[in-house]
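Here's a solo chain for you in structure tokens, the form predicted alone.
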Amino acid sequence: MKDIVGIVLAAGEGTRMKSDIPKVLHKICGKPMLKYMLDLLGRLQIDKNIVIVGHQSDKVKTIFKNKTVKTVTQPRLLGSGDAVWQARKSLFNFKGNVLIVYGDTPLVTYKSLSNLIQAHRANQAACTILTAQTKNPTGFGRIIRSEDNRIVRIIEEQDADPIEKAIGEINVGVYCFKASELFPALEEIKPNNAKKEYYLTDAIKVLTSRKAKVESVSAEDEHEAVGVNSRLELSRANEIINKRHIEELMQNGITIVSPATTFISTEAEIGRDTVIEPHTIIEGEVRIGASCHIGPFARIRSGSILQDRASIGNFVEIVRSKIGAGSKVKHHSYIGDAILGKGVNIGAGTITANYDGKNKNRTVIEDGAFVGVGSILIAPVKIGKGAVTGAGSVVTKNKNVPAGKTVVGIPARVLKKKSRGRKVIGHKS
């Protein structure tokens, strides 16, 4: 979309957050909160975003990956309206419109702005206002509409008197603008308010005056709402979104179990036909293939991949490692930055010691390996090709298993047989 502009407001401090962190960094299922609506953007194919920046703008800009993004900084937090104000300089000339939006509302859904878009388009309006109806609008801004249902302005919750404060539409925190409307009606705007800031929403009253047309559409979940300014917030909005993926993950194919015990990050990939059951705890960006089984009680963690059908029981641990095609790590194991064959088994209780105190090195267990129970492999170290390791086993740093090979012991040894075929365990002295 050429003819859009993306801002979006991300200077604030959130006091009440009562962090270190930015707010807009702390996380909501796995992802910075400002990635939701930067990923919105770029689902709408919005050629050019603007993000406001303040309070610990250093911070904040780390996660900015993409070219299409510029940071605008706001030297003093002055108010959301004065936010925007320090963007004109980057839209000097630009004649299309400005999608408004703030870091801070992850709830905000890509269907709400893209009908936001269109009927800003189709309307011609000055202004197109994202709104919702709640039955306890306590919080937000109210929408002030005339008696023929035209908006009038917007009054922030600390202004509003009782009758204002009764009325059940809000204001989301979304707003399509003409450029050319926009700048020239927060030069009008003023810091009359309980706050002493200059108020984006008071650009509306400044239309309006003007005879200006402003329009509105409705959001369908007035969770879309919801701003994060607090832990409680923070929680709930983590709550909400992943409810809202685990449904879309069920409508494509996928069984859970327990979607209520159940945590999936909206980074993860997950193939058709897996089942996850309850009490299952999969972080940040993980892929995972078709008809695996995972869980219960299983923590998959950022960097894993999965392939398809294999399998992960209750109580284990995987980081950073690959899984492959129909191995199985069924009961009560750590497996950190390893890459496991196809069809490998993993017993009971098994460990790759991937840290050394220094360094996080790599197992590697190759195709049709079985590892027995309670082993305990200490990276760097590979397992070759269908080689077992007896129950109990150590093996050690950089004490490889030769392909088909047996390994007992501690630490771990080759499996010797006397010359009447029967094994022994160790070796002569």
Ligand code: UD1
The other form holds:
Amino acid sequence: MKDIVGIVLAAGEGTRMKSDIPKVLHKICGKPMLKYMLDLLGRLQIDKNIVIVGHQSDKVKTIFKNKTVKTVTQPRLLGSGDAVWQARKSLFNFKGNVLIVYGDTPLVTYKSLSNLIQAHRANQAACTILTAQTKNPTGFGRIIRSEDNRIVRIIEEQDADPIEKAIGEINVGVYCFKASELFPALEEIKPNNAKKEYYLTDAIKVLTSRKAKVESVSAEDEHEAVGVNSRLELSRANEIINKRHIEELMQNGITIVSPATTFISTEAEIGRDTVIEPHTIIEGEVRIGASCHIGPFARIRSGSILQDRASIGNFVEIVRSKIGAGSKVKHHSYIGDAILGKGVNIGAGTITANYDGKNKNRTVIEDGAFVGVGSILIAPVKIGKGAVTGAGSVVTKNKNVPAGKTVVGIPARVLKKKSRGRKVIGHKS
Ligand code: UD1
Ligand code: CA
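Same protein, different condition: the form predicted alone was shown, now please give the form predicted in complex with the ligand.
To see the whole picture, the full complex is given below, headed by that same chain.
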């Protein structure tokens, strides 16, 4: 979209979070809050996006690594109106529309943004606002309408009288403005309100007093308006986004036995007919194939790949590892920085000792290997194709187990067959 520029406000301090981390970097379902809006703007194919940064801007900028966004710094946090004002130089001579969103409203949907843009264009409005009806409008700007139902202005919570406070239609915090109307209106706003801030919302009354056309679009569901200003709202947003994501996964053919106790990162990909048992946590970027079985009580962490029909059981943690097709890790195990081939069986209580105090090292377990219960595999190490480790063995660093061999003991040694077929350990036979 060439005729629209996106502006994301992310300069605020987020005082109510009581945090040393900038508010917009707090994670929701494993993803920094601000990224939800950036991803939506990306999906809308808006070519130019400006993020207004201010409080701890260096930290906030770290999440734009791979994104083509421009950042503009708001020197003093004088309010949302002042934040947008900072973008005027970057939009000098721009004649199109400006989509303004806040970095702390991660529940806004793609559908609502595209409805808003479409209506804004169709109506040729000076401004179109996304609004929502809610039973609990506390904390939001309320939409004030005239008798003939036209938007007159937005009144902020702190400045509202009891009658205005009773209004259930609220400002979600998403707006589409004609650039040519926006900046002249911002020039007029004053910080004569309870917070002594330049409110972006005051641009609306400037426009309506000039008889400019201000329209609105309703958000699909009232949850979209949830702004994250406190830890309580953060946990609510987490719950809602997780629930939405789980429902989407179910629609795609994944069984999730207990949505309320299951947590799945929005960056996880899961194949059909996979079954996820209760109390399972899937974090960050994870790829799970078809017909896998996970949980109950499993934790799959970022950087993991589970191929088709892999089976991960209770109290198993997998991180930065690949589990080959049909492989099983069923009970009480830690698999970190490991590559498992196909048809591998990992016995209960197996640990990959991947960290030596300095480096994380790799464990490779090849196709069809059988790792006995309670094995400790000290990385870097390789268990060859079809090899076996005995119960309780400790396979030490670089003592790779050759394909087809069996090792046992501490440290694990290769079992050699005696002439009469009895097995013994190591070289003593
Ligand atoms: C704002 C709206 C309110 C709306 C609600 C929806 C205003 C004046 N009010 O209230 O009508 O119902 O969002 O969630 O806009 N920011 C800056 N620089 C500043 C101040 C704020 O960049 O100087 C950014 C913040 O980082 C945040 C956004 O603007 O992303 C909104 O600021 P916030 O203080 O959270 O406003 P609310 O009180 O939630
Ligand atoms: Ca807010």
